[in-house]
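Next up: a single chain in structure tokens, the form predicted alone.
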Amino acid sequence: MTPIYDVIVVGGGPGGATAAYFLGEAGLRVLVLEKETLPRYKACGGGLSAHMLKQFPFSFDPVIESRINAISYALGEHTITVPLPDRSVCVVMRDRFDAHILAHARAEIQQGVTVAKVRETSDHVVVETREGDVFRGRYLIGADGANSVVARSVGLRRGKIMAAAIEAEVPLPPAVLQRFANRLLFIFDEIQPGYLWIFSKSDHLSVGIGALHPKPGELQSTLKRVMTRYGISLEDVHFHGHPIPIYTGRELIASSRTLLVGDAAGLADPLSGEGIRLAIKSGRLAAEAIIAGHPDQYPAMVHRQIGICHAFGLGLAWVFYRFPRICLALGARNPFTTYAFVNLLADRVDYPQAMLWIFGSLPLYLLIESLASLVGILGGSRRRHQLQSAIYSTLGVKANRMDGFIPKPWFVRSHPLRR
């Protein structure tokens, strides 16, 4: 008879691989079932915080594509760029990244195995594959994406909400790549509600677009139109579509023996759609709940550490996409906004704390800019920039003591990233 595993993990992405890693470190017998053969391509911008990776006791340097030194926000005729002097944000390719975590997991890994059905009994779960194999485990972790077979089989996340995204990996001439080197660019007000992105990777650009309830063909046409403005041709480039799940807290993400993580649980960031951070976080929470012998507490753990934060994130997303110009004028130019979101990406703060920092710093930011404008009128733009640099650098030293991030002055360019 087939042996019974302590935990079966379906899906070898960041959530499943993280769960497998920490379960294996605790001495549990773990089986990972992955329908593809790793490394396999996965549509994903690949941006994440280097701080998130420090919870693993091994280096990710071999799979980091680039380290980001600036984040840019584009809307209309203006681009606002905020430097990241500590390069705390990095970009990865998911094929190598996922395989890297899984390679360190003390788990049995079977690839090219497609799960067809899951059923639960009183004391274990049974996983049946299309290949005719049957596996049994005490617990099951569903990490098989937004359209999770595991979730459907056991009746979880029936009321899920999805956004849509498409992405392409684009090889370009060195001159074009250099304009975007070591940079994340977010482009707003081209599709509602949603945004486009251009992420720099080692030898190409990752470009994409995501939106809630787009019209048929709207994503493709908008992406091509906007990328053309930036000198990026998408002719003969293959698009990869993928759903972005939205967690509202109303959907069940666990049963008596099955726990959903990452996109399977709907845990993409409600404002940005970013999913790697929350896949890793939920994967570890699921592992910790099982190791502690209290898997029933997993939904409460997710709600407490992720769900409440999501509620605030959904509120902020509503405000941002309804009033993008006001939010970017008052927010993106404020270096403390990028400070807040970098720390959110690092999981140092949650949305309530980030929002408190953003709105709380607004009076200080407006005061600094008013003083700088006055100095500019009296002494010219050079004096204005000197004052901005001096004040923000001083504040940056204080922020550096607290969180390791030094805000720097913002500056506005008229589409320097366009050709």
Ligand SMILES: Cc1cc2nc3c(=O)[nH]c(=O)nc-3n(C[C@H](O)[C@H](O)[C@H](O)COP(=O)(O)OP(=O)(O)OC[C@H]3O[C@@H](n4cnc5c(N)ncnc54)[C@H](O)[C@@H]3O)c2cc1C
The other form holds:
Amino acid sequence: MTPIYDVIVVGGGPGGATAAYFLGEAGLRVLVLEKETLPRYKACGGGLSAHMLKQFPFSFDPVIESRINAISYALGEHTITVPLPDRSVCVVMRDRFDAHILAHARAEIQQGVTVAKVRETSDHVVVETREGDVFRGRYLIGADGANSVVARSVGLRRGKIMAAAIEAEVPLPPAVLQRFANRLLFIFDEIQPGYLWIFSKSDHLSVGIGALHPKPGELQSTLKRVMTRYGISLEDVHFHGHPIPIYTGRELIASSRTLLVGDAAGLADPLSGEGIRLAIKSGRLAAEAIIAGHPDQYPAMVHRQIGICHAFGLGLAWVFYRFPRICLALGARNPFTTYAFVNLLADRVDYPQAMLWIFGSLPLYLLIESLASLVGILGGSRRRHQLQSAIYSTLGVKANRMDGFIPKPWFVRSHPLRR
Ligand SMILES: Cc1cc2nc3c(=O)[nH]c(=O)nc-3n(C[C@H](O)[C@H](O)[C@H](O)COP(=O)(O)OP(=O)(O)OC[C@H]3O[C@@H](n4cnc5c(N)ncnc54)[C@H](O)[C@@H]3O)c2cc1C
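Same protein, different form: I have the form predicted alone, so give me the form predicted in complex with the named molecule.
Let's see the whole complex now, leading with the same chain.
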């Protein structure tokens, strides 16, 4: 039987929506099958680089919840706050964000349709749904997330490793929201390996926790315990759980007619678990490989543009989660690190380049901070801050909000984020 569609995309998250968008722009006949009714909730902090969105020729302003101007890292009693380059990071609610991309795709979208099984023949793919429909396409893009039915059906991603995460959307009084406004807060060393987060949205906070192999109940109890320190009660709040696939680089992500993207391909960042960028990037790569008539080259494209980078990210994650204090003391306090991570998030540099930037900048950072400390001892803290700001802004980065490096305690003692 002749396939009706050039490409069937299973899943309408950022991976599937991006693939559908670029395939549709190239004039291909595309069908998107999504099991939920859109817009649908997805447990996700929704933090992403604004730069990543520039590849789409339409505005995301209607679905941006807030623009982030600072990142805070908390460890025990101490917090570091790092100002961000203006408007470089934003947060979204995934229901509206995903639906927004899909609304721009020239594709047929069928919602409330759950794919149950797929099979490949020599010249097409057959997609069977739980509702009893059967669709045929020349190619299939599996964008159905961490528990991908598509991957299972065609025998891909057999050895996958999953982290677990839970999140809650918490409405709070304006005074509490104001404390966290336009900021991402990451909290380390409360669960290993993993972290907690508080992201500010327009009218509430998204709070969550993710970890590799947590004990039963550990995520929820840790999240509740830590959030009370910040004046956030989670007693009557609903938690949403979702796995985050950890990239190992060893799983197959494509067969002759099926290409996996995003979480279905296990492409979330191994250090942070951020995955919207990688879903968009792989969705676009899959579309480009099909448009170019070389879907067989997709795994190599992913390996080159994501896999090699993730391998370094895995190494960095290994070091970071074993020695979070040292890494935060040397890394988070160094404004060049934030600069490197903002560029990583924006997909302008990869992990090897970011690591080169972080480690390469270390001597310069230590020199500037030692000099600033000396000026502080001789001329007072105002002079020291002036010097730091002047040097860092000459070098194109913003100084972080804390005191000099060597003679000071590791972190600022008290912080306005805590109650
Ligand atoms: C708690 C949490 C917080 C996170 N925070 C961030 C963050 O702040 N920033 C960031 O970048 N990343 C974050 N991530 C990761 C990010 O959410 C994922 O990497 C991203 O959603 C992957 O996109 P995707 O399109 O591959 O899959 P998904 O977004 O999971 O989309 C898959 C789609 O497929 C549909 N589907 C599933 N099965 C079927 C089926 N059988 N038939 C039809 N449709 C199906 C689903 O309904 C869904 O719409 C977070 C993850 C979690 C769990």
